[in-house]
Amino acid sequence: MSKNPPKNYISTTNACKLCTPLGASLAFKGIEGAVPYLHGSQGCATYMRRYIISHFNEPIDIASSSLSEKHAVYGGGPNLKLGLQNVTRKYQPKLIGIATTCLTETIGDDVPGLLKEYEKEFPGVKPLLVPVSTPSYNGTHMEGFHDAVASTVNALAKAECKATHGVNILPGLVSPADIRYIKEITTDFGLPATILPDISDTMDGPVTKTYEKIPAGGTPLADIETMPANKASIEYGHTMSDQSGGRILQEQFEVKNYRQAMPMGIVATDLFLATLTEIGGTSIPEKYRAERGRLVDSYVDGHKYISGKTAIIYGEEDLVVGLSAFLAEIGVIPILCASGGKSGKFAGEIEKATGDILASQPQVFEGMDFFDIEKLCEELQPDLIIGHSKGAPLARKLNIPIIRVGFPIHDRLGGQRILHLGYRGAQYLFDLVVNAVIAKKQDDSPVGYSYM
């Protein structure tokens, strides 16, 4: 396995990833009266409010301090205050959370100490700050989510709570099904949990008569706060920085922090359905082993048609870990797993969640672009790609079919209504991979056929 991509050239061509921004504006629209806040140029804001309208289809405001090249020779200072002026007025928002850009990072704008000049120039009943440094050269959007979740912690959380029986769980970039799926699962073990983000509403919600400047939904700023009272965090995902939100819920406050794998395939799930059992004091609700038996039984149904055929994964790197261990559970076999992220801990994550099953590793790259996934990928000629719609142009180059998860999901309606969790997602998932296999091969036969 390999952890860089070969290369013959310097500069990144069609990067898979975004920008770590984005992903901490992502985060911030998953909390309670929140406007997501950038510091830096206008364009950057509306660049990433297109993106993800695209994929979750519900509008979006992210405000900024609309930096121009005289605030790059003197400081973005006064436009930040100004700016949270503004958005205080328009919004009346409970929390700003404000995200730094490269520009900002660039000329070396102390933002925590700006927003200490800000307190003192404007006293009173104000939102809350968060600040977040999010430059895009340090990082992807995974980087960007992560270090708001933990920001907001920092800022948030309160030693002096009242002991709880209840769960933190910090799901990461899922999508609002996969948050609603949580509560259910949580609600059927009689564990109050405090979920964040929450995207479940704020990113799909109901259609409404009149426009809501911020949509209703978010984890309650009252729940982040005593998110120390919970008797313990389940936090999903390897390969994020130590500093997360769980963990800093741990070491501040002791609250016992569970790092686990996105619950994606039975495995997976199983482990994420203990701790539950652990924590509560429960045992499993029968509509989850009724849910599990019928997953096995699809996976016995469906083998015949998918043993042995071979994927490229692509995308976040905690995704692509859950979607490798997945496919070698179905008896697919991973070839190829890149990721634009550079954690260094992607392929050790990888041979952890698929060396008890495959008879080979996959190529794990990190820091991986289009332009060399393609290059293997003509190389490797996998019977199936996975990923996001990024990669939909070159599965429509080599004739290969596309399974659209994660984000974004740009040429497909319903990219936030689709399932990656639980016994749930795994069916759902399953039936995708077996279905897109059935349809190539009635495509590429002469006649086709209507009967399995």
The other form holds:
Amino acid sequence: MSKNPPKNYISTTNACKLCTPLGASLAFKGIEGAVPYLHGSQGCATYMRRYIISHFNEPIDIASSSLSEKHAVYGGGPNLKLGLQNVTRKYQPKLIGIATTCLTETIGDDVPGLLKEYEKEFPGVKPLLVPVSTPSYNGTHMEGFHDAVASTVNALAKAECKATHGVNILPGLVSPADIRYIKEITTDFGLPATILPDISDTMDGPVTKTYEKIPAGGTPLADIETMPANKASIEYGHTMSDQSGGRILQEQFEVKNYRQAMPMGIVATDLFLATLTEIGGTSIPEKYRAERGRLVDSYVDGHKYISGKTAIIYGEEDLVVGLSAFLAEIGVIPILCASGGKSGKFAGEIEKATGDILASQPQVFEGMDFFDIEKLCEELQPDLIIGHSKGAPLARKLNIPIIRVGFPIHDRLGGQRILHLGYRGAQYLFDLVVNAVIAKKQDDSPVGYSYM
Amino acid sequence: MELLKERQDQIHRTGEEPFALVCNKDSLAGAVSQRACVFCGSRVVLYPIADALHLVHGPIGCAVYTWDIRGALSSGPELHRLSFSTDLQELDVIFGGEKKLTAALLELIERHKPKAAFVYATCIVGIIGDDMEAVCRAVEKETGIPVIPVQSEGFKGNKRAGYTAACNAMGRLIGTGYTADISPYSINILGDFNLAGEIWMIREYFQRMGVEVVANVTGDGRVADIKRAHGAALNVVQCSGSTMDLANLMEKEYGVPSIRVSYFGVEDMAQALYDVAAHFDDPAIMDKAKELVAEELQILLPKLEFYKKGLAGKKAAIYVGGSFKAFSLVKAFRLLDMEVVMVGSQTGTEEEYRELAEITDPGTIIVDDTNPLELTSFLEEKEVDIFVGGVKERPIAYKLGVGFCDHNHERKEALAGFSGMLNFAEEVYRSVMSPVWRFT
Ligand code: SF4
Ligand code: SF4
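Output the structure of the form predicted in complex with the partner chain; the preceding block shows the form predicted on its own.
All chains and molecules follow, beginning with the one already shown.
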């Protein structure tokens, strides 16, 4: 993979990853009636809320055990139980998703054990308690996200449910706009979908005039229970662990699992839609043929402006894989793919996604931070930078246009409405890419063209 | 709304009962506090020192969530805008992080040539028991720059404890610089973080009065200035919560007296200048202060009229980090003929809340360390038009269809000083008077 691997620095500067419980919290936010709960000290929860709010502009309540020094010494069990009671009383949640933090992992709190005690000590009707182990010194927010989904499936999915005719979709961390679009697609395909998690309403809700303790929306618990009865699962991404939600459904309930790249660009979306027709036994609705046709038409209209331009892409591994495939098919050459994640699968997936188009593979590095990315960027002089808003300072410094995608978008409005997936997402991204290149040319030119 | 029983003694209503409010207590488990942690407090105070290296010793989250989060501007180096972490991994947690910390420090000091390094302890470091003192001492010896541990383990108290840890860290720099050339009419500015360039404005006021500013603590701060801060004749302390400990320490060790001021709102800003002038007991300085205030007011007051007309009678709620700022905000809203119906803070002291209860109108809600559900019920009950708070409070206000003014560390508008009052009025006006509320 690597041509000139960056020097292996000991310190991390401007990380290109977030911590594990943040991912878990976001995943739990996509479950009906759920409240994310961090078993740890107060700061972690507050920081993550702040970080998430700045992207979605939505309230997000993440409860915390608020451990103090004495709990750290004697164990956080009592505070965990107290916290759960308080959350139950105030929020009346249907589910509490309990993620651990570095602190409680290190002091060795046995959360599943504590929850068993809690069940015994406080009998009666309670919200479902779903624990997930998320030490941040082990993995990134994506591991936290996928593990929270897997834990939820594990806890809720039931063997004895009636066969349905739907599909499970485990999209990973995508935007509310993406999820709304997936719903539209599956509905148009006549295929009822259980999308887990579903943050389309909970993290992009209307003005309510009142504060909903738990915003409406999220994957219904009843639907999660019946996931084993659906015909198949489609799981976006190849870099997560084997213990994913889709794999669990396959192994425990024999629900066929399709692992595919995020449907970004034409090739990946074709595969996604073909898979839906395979599962549902229907054909592709005309609406999507038309969307695809318009997309191809625009590719043609815009190709010359971007053909042969180079790009660096960073972010979560699976997102970068998806973006690489998309960029490659429109003629933009990814020259650096960087992620803070460390799945060990990154370079292989980039190769699979782009190998038939790109003449040579980009440099692909895991475990990168923005210091490394900047160094390589200075050397490589790309035409475009593509990723979340944390690359904006770099883009500004090097005077290279940046296309903002993914999470977080902290310096622009509407991160939750960015559409990445499907033909429509490709259309949106394509226009962005072409116009960024044109705008740069226009800005740098003394002429100021009135026509492209 | 039903309040959590344990929270009732942290809420007071002016005039409806004798004053009683419990504060500075640990956040309640499961209550979704708006508070951060000790580390956050330390980081907030030290971070604007722009030529120092700020290394967060811990797993990645603590560092990444604080990357460039504040609008603290620098007129020169911008090292503070980078997020450095030791990014502890599982093996470090098992075998200890000292080796990694040493190596990371040496690497970063070599790379960035900072004037000093601050190393922040996070929760996990408190548990694995790394000897940060020893590591820092060794690196200090090797590199020749001050390398200072900040004992900011997140769980060892709340944000306030973090302020103390930060002050202790700065205390180790103070007293090591050259002071013979400092004017007898000199001050340090404590507790202003140069959000949106505010400290530049304040410094300019003092310069116009003929008062020398030795060190900014810490907005647009420099290590060399802080080292000689003990040579100043007076510490002028704003936002008392965060840097009061440092002022006390300097009084004890170097005999530098301090006064408390606020730069928000016209009255408090003017009072700050008068108090400094009065301290020096020099009529020339006082005359210049009066002149300055008169000049600034002449520019400001006519401009405020427009905003007052629109805003008179509108209701405001305030929830900020430290309660000292809340005082100024209450007065600033009065100047705009607005009514304050709720005031709260994350880390106020009992004394401060008592004073707030004295200056606010009957029925005003006073609250310590609140949470989204409580805030919501207060905003609904009082039919608030504008809410002043930080980023975490913003979506709460907006969901309820209430205007919002960011008065926290991320703001991009200077709200201090005389021109800051105008910005404040403008910002409040822009939100309250926007037509979008018709649709909510
Ligand atoms: S301690 Fe761990 S969980 Fe908490 S913010 Fe830091 S990295 Fe994240
Ligand atoms: S781990 Fe501790 S220091 Fe870090 S954010 Fe959480 S509470 Fe704060």
